[in-house]
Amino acid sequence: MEGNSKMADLKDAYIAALEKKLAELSGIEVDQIKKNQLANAADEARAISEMAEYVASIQVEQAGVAQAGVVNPQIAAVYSHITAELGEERGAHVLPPMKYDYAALEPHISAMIMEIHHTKHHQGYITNLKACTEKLKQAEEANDVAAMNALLPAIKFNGGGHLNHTIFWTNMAPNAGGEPSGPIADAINKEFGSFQDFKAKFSAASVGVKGSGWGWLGYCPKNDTVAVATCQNQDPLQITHGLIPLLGLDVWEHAYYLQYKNLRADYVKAFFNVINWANVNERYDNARKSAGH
């Protein structure tokens, strides 16, 4: 017992020793972190530290003092994407379990990047939107619709984390990656041309994400077609662009930098020796159906 808990003692002295290092080499791009949304691109643990702090500030008004409103859809919808991925009712949430071992996807991704992103980073979105969620209830009973809207950045963020990871987790796989077959990789050539344009474009965009974010590959149910898109910070695929996620790429620097350092096109690269087109083709067959296609 005295052993692990001295190497989670020295886990934990590692991982801020190199969140520190990463917000001073970040400095090369100050003016352009100045302007993220939430927090350094470098440094996701004081983004999630920071919202955790917002969620605390927000004020409900006694019930009957509360300004009647309307509430913003997004709140809802969050969630409701939440559960139709996850199973979880609001409130109820978890972090999943590994279907691997955090050493099976190396050498392309190293196992303590794996086991820090899903126990940590992971983990954190999870408790902070759980505090979110105790404090959207507290405004409900309150009719503080004031207090329901402002809570929407930080439901979007950190249940825009949970939401992303755990489809990340699931985009990949051991002794996958390669070309994809079946009604994905007809669904590719059709919009793109071939797989390799597809891989360009799909990089190029993953690569080009200013500050923190993701890249993605998401299904357009009005067109019956697939589409690259980016999102900023951890701001869900479906709510930004309508399109259902398929495969997602994290490109904040915590995902990459400890293997990768500052070459986030290399990370890139090497996440198409990963991919799980089992997985993408399912959530692509699965989004289909749901929108009767």
Contents of the next structure:
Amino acid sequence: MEGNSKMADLKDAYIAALEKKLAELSGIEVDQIKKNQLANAADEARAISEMAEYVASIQVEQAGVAQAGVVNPQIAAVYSHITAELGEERGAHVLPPMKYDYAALEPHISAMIMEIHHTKHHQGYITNLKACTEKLKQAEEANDVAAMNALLPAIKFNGGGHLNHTIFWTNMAPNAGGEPSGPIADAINKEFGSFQDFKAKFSAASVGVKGSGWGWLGYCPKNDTVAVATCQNQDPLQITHGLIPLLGLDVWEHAYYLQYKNLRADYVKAFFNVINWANVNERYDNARKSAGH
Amino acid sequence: HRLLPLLLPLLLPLLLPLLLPHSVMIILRKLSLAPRLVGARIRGCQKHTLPDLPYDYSALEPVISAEIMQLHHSKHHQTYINNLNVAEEKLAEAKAKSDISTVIALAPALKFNGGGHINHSIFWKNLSPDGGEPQGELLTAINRDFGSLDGLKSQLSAATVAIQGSGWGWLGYNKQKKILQIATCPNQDPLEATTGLIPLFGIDVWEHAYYLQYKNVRPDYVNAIWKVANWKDIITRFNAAQ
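We have the form predicted alone; now please give the form predicted together with the partner chain.
Complete assembly follows, chain above in first position.
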């Protein structure tokens, strides 16, 4: 048993090394096929075959120069998740208005942070996403697959940034926080034992993110359970881990530094005073329905 | 009590390590007052310590505020050092037990905290209130590899601003090709260990490095940092790398 998992680790490491080399030589980013991370076996099978098709389409024209013949499927995935969340068509991205004042989450999150976070950071992702989308459109019209694929990191970063922050603003509200009730509370108790256990696990994961990233509570469609996960930078949860986002916590330093300085743990603790559990319940309900439960 | 004055000089060497706090022991060691007394306690654990800043916290104003310098040095860098020491202790234990699985599991923590310690140690020296200008062989190399000093500045600034998330922009030296190169690293990945380039000048673009002063406007910080670049230090590193 242990031998098998060591072998699997070795194989993963080998695949990762090959893909890294390929990316270096060709400039093409190949995401490691996510074994056991996509929640749904059918989704995973489809994702694996899409990625296999993409990798198989790579032609080496000359030593060290590779061309992908197929567009990386993650590009379409980013846009489709944005459309599902915001109803925006590709290219038509705008800053969603806040449902509460910038000062409404004080003293837990300061008004200055909320305003800069919303009007500067989130807006910045939207501005850059629109620019990427424009370039993507031009590349599509020119049938230039290489140019389209070269845009993936920027699309994932800015598209992920737009999506993640949109979810984040709805996950919080004034006069909120405390312990959840309703279906999400049941799911949390079932999965983690108790709300306190969930809080400890979610907090530890969020504090432990190395660098910039997000802590998440997500829904696993295959197992009909909830899970804690983290993502680096603006990597979107669903594309990265196959979980549907329910509750996100931004732990980029811009989300807390002006108020909490280096004390990320204090910010994470304060976050539990502003969680909008009604919104989390709504997302959970929608996620279960879309998974057929 | 008559015996005490006689016994004290004999007992003191034994009691001193137990009585004095760790920091006082280090001071004593530095002053070479009681090397044998404190050596036994410290020799067993070669812990990393926070290097002193070569200038006051406010020395780099108005480019980098005193508040940022103080937090950055005494909190962020100190934390990397604390966590590195913990990771290295666990590594020593795991090695002693031949627990290879744990050794491997510690790799990310060593890279992150060790890289944080390395990077910030270089950074404090890379900056100065009067760092001069590039000259001599370094300037020749800059003109050769980037066209001009302005060419270097605009290329390194652009690459550094574009880093997604947390990371560092670097001017590095490629020993094999004998050229200067620009590189970026995510998080605290150390330049030499991950790319083989010798670090000459690094720009920290983790948000903690600039946010209190520049907020989201990373380009303003990156453009401004050239005013406090310590070319004397960069030249020293360049010469050492030849």
